[in-house]
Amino acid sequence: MAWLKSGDEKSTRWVKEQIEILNRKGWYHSIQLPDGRVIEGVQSIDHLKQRLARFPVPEDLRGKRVLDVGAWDGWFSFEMERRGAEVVAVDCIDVEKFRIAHELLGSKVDYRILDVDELCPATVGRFDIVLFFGVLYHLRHPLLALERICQLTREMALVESFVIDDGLEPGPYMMEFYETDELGGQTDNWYGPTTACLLALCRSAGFARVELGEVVKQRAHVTCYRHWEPPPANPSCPPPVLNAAANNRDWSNRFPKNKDLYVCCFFNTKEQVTKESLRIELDGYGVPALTATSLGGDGWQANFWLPSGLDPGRHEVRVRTVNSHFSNPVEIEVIPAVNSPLPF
């Protein structure tokens, strides 16, 4: 049962109470100092640990690069650093509490002030793990934001977001839009997706696998993977034969950068396939199939959305099924955009 609702006086009062608590404490995240003392925030250390425990984050992150988007006071950034990761933390404003904690902890986290729409591989690089906690519903363009997060992710992105349901039952793919202060009296809340819609947004952003963890008090915890599960050790079917990967507009293998384009894969397999049983890769990263259509005999066509942010040059497409190894590779070419103001 949803308890935080748009246009609801009780919800608005609750949000105001939380803001009053924050103003009184001064910190949102609690921070434990090296000598054991704790700066008490709205969220306790135990609560913060519980939030993180809902995701499959290894205890040992040595050799990993982690991005914390919307770092706020920085507990998650500093925890990733404690586990051995090289960490970049970003927020849209310079949060003084982050800098205080950074100094008190002797942290080496790289702190940058950037909006989500400024994030791209050219500005911050790529990361094994991206944390995207409590940010999505504050953004005017949530799908574009998730596309950017996907561009930055090498292994997995962890998305925690407000949802308008409890996630217990399959729900509609829909979002509420808040024009002004309809949700909690705050003007920085723009969208409230259903849990099903949030999962669909993550898939549509380009992630290969999207897995829902718990939904706790209308906070959904979603792990988004860039790679498919490993191919079967003993496949029951031979790999497909990939004949072509073509631009849906002109049937060439060339794709202008920053265009909203689809890749049409033409392949042969004796299996009966569905979009759910296909495993398409682009440059080694999984991409979800949008369609899988029989062309008669053993001929098939599958379409996928060309991920944003690909560099100009040649890129490799492969296809397999859940029962096979990968097909032969086929190349496509991304060509520079003409007169495009977009850097990504």
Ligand SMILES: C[S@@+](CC[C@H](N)C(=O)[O-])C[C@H]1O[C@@H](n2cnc3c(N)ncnc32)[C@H](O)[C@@H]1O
Second form
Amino acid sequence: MAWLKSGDEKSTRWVKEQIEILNRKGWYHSIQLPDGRVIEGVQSIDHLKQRLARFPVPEDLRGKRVLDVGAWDGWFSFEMERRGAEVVAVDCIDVEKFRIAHELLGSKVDYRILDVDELCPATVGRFDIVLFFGVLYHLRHPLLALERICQLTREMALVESFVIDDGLEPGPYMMEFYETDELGGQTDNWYGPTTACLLALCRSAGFARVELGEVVKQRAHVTCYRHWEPPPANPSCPPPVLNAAANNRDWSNRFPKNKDLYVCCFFNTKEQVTKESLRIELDGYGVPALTATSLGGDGWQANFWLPSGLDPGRHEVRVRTVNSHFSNPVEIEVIPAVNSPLPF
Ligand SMILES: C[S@@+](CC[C@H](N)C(=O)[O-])C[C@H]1O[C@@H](n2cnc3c(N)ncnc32)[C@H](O)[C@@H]1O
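So the form predicted alone is up there; where is the form predicted in complex with the ligand?
Once more the chain from above appears, this time first in line as the rest of the complex follows.
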């Protein structure tokens, strides 16, 4: 049962109460200081630990680079640092409490004031793990934001988001749009997706595998992986033979950066293929197949959406199935944007 609902007085009252508690406490995240004292925020240390425990984050993060998007007071950033990671924390506003905690903890977290829309490998680099907690529904362009998160991710992105259901139904794929203050009387909420829609958005942004964890009080916990599971140790089928990868407009292997293009892969395999059984890779990252169509005999076509943000130059496509190893590689070429001032 949804308890936070659009246009609902009880929901608006509840949000108002939460804001009053926040104003009283001053801090949203609790922070434990080196001498053991705790700055008490709205969210207790136990609660924050529980939120993080819903994702598969290793205890030892030495050698990993982690990005915390929308860090607020920074508990998640500091926890990633405590586990050994090199951490970049970003927020669209300069949060004084973050800076106080940073100082008190003697933290080396690199704090940047940036909007999600400003995040790209050129501004912040790439990360093994990206935390994207409690931000998506505050954004006007959620799919674009997830595409950016995908571009920055080498291993996995952890997405925690408000959803309008309890996650128990497989559909529908739908988002509520909040034009003004319909949700909880706040003007910084733009969208409320169903859980199924949130998962679909994460897949569509370019992640290979998207796994739903718990949905707790309309917060969905989604782990988005850039890589497929490892190929089978003893494959039961030979690898497909990849003949070509072409764009869907002029059938060449050239892809202008700013065009919304699909990559059509033409390959041969004796297996009966479905889009779910295909494992396509682009530059070593998994990308989800949108279609898998028999062309007769052992000929097949599978299409995938060309992920945004690829650098101009040559990129390598390979195809396997759940039962095989990878095919031979085939190159496509991303060429600079044409007819557009947009940088993506
Ligand atoms: C609901 S809080 C979530 C804080 C923390 N990630 C958590 O889950 O506990 C949303 C955070 O995202 C930040 N934020 C909102 N819109 C943003 C944007 N466009 N770019 C970067 N940060 C944003 C807010 O300033 C705030 O710190």
